[in-house]
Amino acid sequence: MRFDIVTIFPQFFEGFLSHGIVRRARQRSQVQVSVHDLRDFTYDRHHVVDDRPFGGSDGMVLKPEPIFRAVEALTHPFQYTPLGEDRQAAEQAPVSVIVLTPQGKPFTQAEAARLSQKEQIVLICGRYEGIDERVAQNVATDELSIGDYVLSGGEVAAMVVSDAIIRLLPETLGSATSAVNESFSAGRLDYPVYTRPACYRGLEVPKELMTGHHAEIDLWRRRKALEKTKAYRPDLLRDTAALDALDQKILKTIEAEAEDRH
């Protein structure tokens, strides 16, 4: 799989690419990540990438020309369909060109799983007041947001998106089941985890984890995961269809117990 990140601050990614799972995946040639300076795709002597917005407003807007050129250069000879032309074709194409913006659709674990099937992903990092809308309508296949807040630029978002996707690629994690058991993968948050020592400052590890009985441990973990989800992310439980039959049964028990207490 190939990632191409387009930014005006390429040095931003040096640490990200040099550590952890991303570094290991690159060393094993499981993924190729290249960072490109948007200014390299300008033709003027000053390498200008932004200008004032039409209609008047604060700040500056990233110009369309260098971004169009960057995407055309980086995706050749791949063919893809921009979002503005055909949404379904854009989602199914082997190449995704993603504009990272607060106005985009939420980036979720399901989106990460979908994008992990692509051959190439181009991530366009916005800055200032944003990117000329003609890029979103005529170049991008996706507009993604990593949350309901505003960042100084798309670089942090690009790292979030690429990390979430890379860790889903085959053999990038230490265990084949690691990604399956994580938060959001089963429609709920992950269960709490503990390690040695079994007792620290009088705080003991739950006895259920010490039994060695795998079925009981799995049941305890499922219940605690659902309790945590209900407490911190009840929105994930509005549609219980994402839960398997056992999780649905446990959730009903938790809810019945809560009603009895009241």
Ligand code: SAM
Given for the second form:
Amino acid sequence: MRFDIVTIFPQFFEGFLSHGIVRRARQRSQVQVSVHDLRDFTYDRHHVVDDRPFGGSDGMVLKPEPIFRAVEALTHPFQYTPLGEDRQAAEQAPVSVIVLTPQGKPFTQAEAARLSQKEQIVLICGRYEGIDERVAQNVATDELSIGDYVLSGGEVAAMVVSDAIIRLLPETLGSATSAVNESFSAGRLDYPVYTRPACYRGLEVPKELMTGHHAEIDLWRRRKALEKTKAYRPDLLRDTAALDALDQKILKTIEAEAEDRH
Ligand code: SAM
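Next up, the form predicted in complex with ligand SAM in place of the form predicted alone?
Whole complex next, starting from this chain.
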């Protein structure tokens, strides 16, 4: 898979690309990540990438021309369909051109899994008041938001999106099963984890984890995972179809116990 990140601050990505799983995946050629300076796609002497908004208001807007040019230079023209032309075709194409914006579709683990099947992903980082809307409508295949808050720029969002996708690529993680058991993959959050020492400042590790009894440990972990999901993300449990049969049974027990207490 290939990522092309378009930004006015290419240096932002130096640390991100040279550490941990992302670094390893690049070294092993499981993924290729190139960062492009938007100013390289300007033709004027001052490399201007922004201008004042039509209709008035504060701040500046990223201009369409350098972004159109960047995407045209980085992609093959027939490998994707822009969002404004056909939303479904845009989603299915082998190339995704993603505008990062708080106005976009929420980025989720399911979106990360869908995007991990792509051949190429172009990530366009906004700044200031955002990006001229003609980019989203005529060049992008997706508009993605990483959450209900406003960041100063799309660079952090581009790191979030690419990191979540890269760790789903085959053999990127140390163990093949790691991603399968993580939060959101099985319709709930992951279970809490502990390590040595078994007792720290009088704080004991739950005794169920010390039994060496695998079935008991599995049951305890599932229960804790479901309790945590119920407390912090009840929305995930609104549709329990994504839970396996054992999780569904444990959830019913937790709910029955809660009712008994009231
Ligand atoms: N005026 C815009 C709005 O309120 O919708 C916010 C612009 S924001 C200050 C500048 C840039 O940061 C955006 O163009 C986008 O690329 C990025 N950004 C901010 N919040 C984001 C989020 N939640 N998800 C993805 N990108 C975000």
